[in-house]
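Only one chain is shown below, in structure tokens, and it's the form predicted alone.
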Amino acid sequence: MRIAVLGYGRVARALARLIAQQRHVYPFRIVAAHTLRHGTAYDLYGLPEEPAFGPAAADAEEFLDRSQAEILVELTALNPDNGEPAASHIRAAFLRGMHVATANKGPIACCYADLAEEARRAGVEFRFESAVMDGAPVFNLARHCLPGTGVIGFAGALNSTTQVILDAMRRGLTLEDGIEEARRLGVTEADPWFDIDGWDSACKAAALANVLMDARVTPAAVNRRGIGRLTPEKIAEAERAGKRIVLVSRGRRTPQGVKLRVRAEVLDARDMLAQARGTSNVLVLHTDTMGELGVFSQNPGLDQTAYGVFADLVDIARSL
């Protein structure tokens, strides 16, 4: 299948390597790539992993028209306010009869229900496994492995930056020291306070609720409080009491609708959510038929995010 990639950064390059490695089994090829910084590249026979970029397409619509691709992989930067311009890129692909896979949590957190309905009307597939846990199977788990099961709530330690910062503060370092560690690891958003204030976790909570619980919310609906007020002293006090402070995203279905919140919670050190270290993530789904189910991702990186997108491509191909 022919693939066009919008946003050709580190995740896209990792995806290109993975596609090349798996080509003998899964015949995908990237035929077009577009980036605001480097320009645009096209080749119907398949681009190399490091394309020779030429002049940039005037806009996403021109890029999609010229690409002759069957699938759009949308990997542009996150906008937590309204999911743009990624949401518009996705809609433009649907209008052209193209399937879409994205790692961008913005459209899923801000307008998932509308996009899913537009995909249904266009007769195309829409996938987004890497939007929340760097490719660990969450949405595909629910889609393929839980027939007849409803998700009634969830709890997750989903933000790698705050995990790294809190680990540093447990060693007596300052919040600023923790930010520098996270930057060296390459896990922070461009503005680390987006993580620290809980916005990244709120986006992930909204995305999970929208897809798994049909919540139809945006990140602004999440009751949010980050880790900015914590000190090494407060964290040490909790540790001495056998507790661990973790930034937790929670969702639960109530008679009044789905309620979402993000908090730095004081958990028992044996709690499943307290087991995440470094850039690891933990998610627990509360279901009506299977009780609690957990997904754990041990120190994921770019390769895992790229694999989530690759798994979406395979899932799309199998659905046709």
Contents of the next structure:
Protein chains: 2
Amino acid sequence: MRIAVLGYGRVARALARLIAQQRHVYPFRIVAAHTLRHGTAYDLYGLPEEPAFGPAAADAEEFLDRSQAEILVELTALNPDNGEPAASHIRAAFLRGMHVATANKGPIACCYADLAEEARRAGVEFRFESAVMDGAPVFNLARHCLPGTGVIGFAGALNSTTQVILDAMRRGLTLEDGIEEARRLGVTEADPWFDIDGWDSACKAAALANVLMDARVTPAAVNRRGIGRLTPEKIAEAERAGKRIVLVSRGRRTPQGVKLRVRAEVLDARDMLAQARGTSNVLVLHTDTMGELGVFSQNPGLDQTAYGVFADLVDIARSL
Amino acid sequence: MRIAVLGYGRVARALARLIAQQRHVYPFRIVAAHTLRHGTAYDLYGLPEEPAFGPAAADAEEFLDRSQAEILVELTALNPDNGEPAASHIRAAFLRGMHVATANKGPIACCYADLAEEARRAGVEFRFESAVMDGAPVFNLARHCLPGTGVIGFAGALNSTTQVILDAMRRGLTLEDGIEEARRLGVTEADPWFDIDGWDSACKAAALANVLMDARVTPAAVNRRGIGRLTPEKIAEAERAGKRIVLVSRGRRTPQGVKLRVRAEVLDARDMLAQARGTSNVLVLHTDTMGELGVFSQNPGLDQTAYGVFADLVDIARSL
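Compare with the form predicted alone: the form predicted in complex with a further copy of the same chain:
Following is the full complex, with the preceding chain placed first.
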């Protein structure tokens, strides 16, 4: 199947390598790539991992039209306010009868219900496994392994930057030291306060609620407080009491609708969520049939994010 | 779809309730049930949760022939030596062109490769989600959510009885007290030494290796040591050192084939496997594409085991 990639950065390169490794079993081919910085590349026979970019297409529409791709892989940078420009790219692909796989949480957090409806009307598939947990099965798990199951709520330690910062503060370092450490590890977004203030966690909470609980919310609807006011003293006090502070995204179904919250929670040290360190994430789904069911990934990186997109591509191909 | 149930105990009743709850979306119908103790019941329009059992069919073959079912749900008691009689029941169903879902780890641990091959030749489906982790997605997860992924190894805290016993011993009680507690909670097999000696964990290791790593082993091939020689003193010593003793099933791919081991391991208290308590199980898969990926279920019971069978039924129906 022919793939167009919008946003050709490190995840896209990891995806290109994975597609090359798996090409004998899964015949995917990246035939077009577009970045704001480097320009646009097309090759119907398949681009190399490092494409020779030529002049940039005038816009995403022109890029999609020329690509002759069947699937758009959307990997542009996140805008948590409205999910743009990713949402428009995704819509443009749907209008052209293209399936879409994205690792971008913005559109899922901001306008999932509309996008899912547009995909349905266009008769195409829409996948986003890497939007919340770096490729660990969450959405495809619910889709394929939990038939007849309702998600009543969830709790997740889903933000790597704050985990690295809190680990540093547990060792007596400052918030600023922690930010430096997260930068060195390459886990922060461009602006670390997006993580520290809980916006990333709010986006992930909204995305989970929209997809798994049919919530139709945006990140702004999440009751959100970050870790910015935590001091090393507060953290040490929790540790002494056998507790552990973790930034947690929670959702639960109530008679008034789905309630979403992001907080630095003081957890029992033996809580599964309290084990999340570094880039490791933990998510617990509260379900009506399978009780409390959890998923975690240990220190995932870009290769795992790329794998989530790859799994989406295979899922799209299988569903046709 | 019409279902025949072999072994109509507590899991079967929970499954019958679940099928009734979901009948408007998933049109499954239990049309035949057979137990050694109570006899046999047939009703093409669907049996109630508590069937009126009549005279027992002469054997499983006669039961299957008369049932007119499309799917066999195999829930008879476990025999870890050779997976019988479940394996023969499953083969009899395949020969009649029936799909099979089972919660029985014996056949998966003892002769999975042969059964999978026989199902393929018969053109029918074979599922067993509840064989290892009480219904939590493991096998269906690998089947649907991990395309192109090789499992290099695994580590699991998969035995509830020893977890209850070790919890009791941590509180200063004896092994015998722990057995009593596991009995009261209803988590032991008929013979608790099957769990204590690590046979249950060995069966689960063999089942995981057979399905996820194409290992073609039996439980006897597992290097196995149970918790029978652990003393409260040893357990307290580990706790004082910030460690935690857990019965762990491990598998790893080596140049000499898949190596399997069951041991009471001394784990770091923050290890994900060290959080398994009561009936909660934790499994970590070591993969080539998704790194270390984990699944856990918090205090699952019979309803979750039944749900795993239900998920298998849906998966069979979807695959047709």
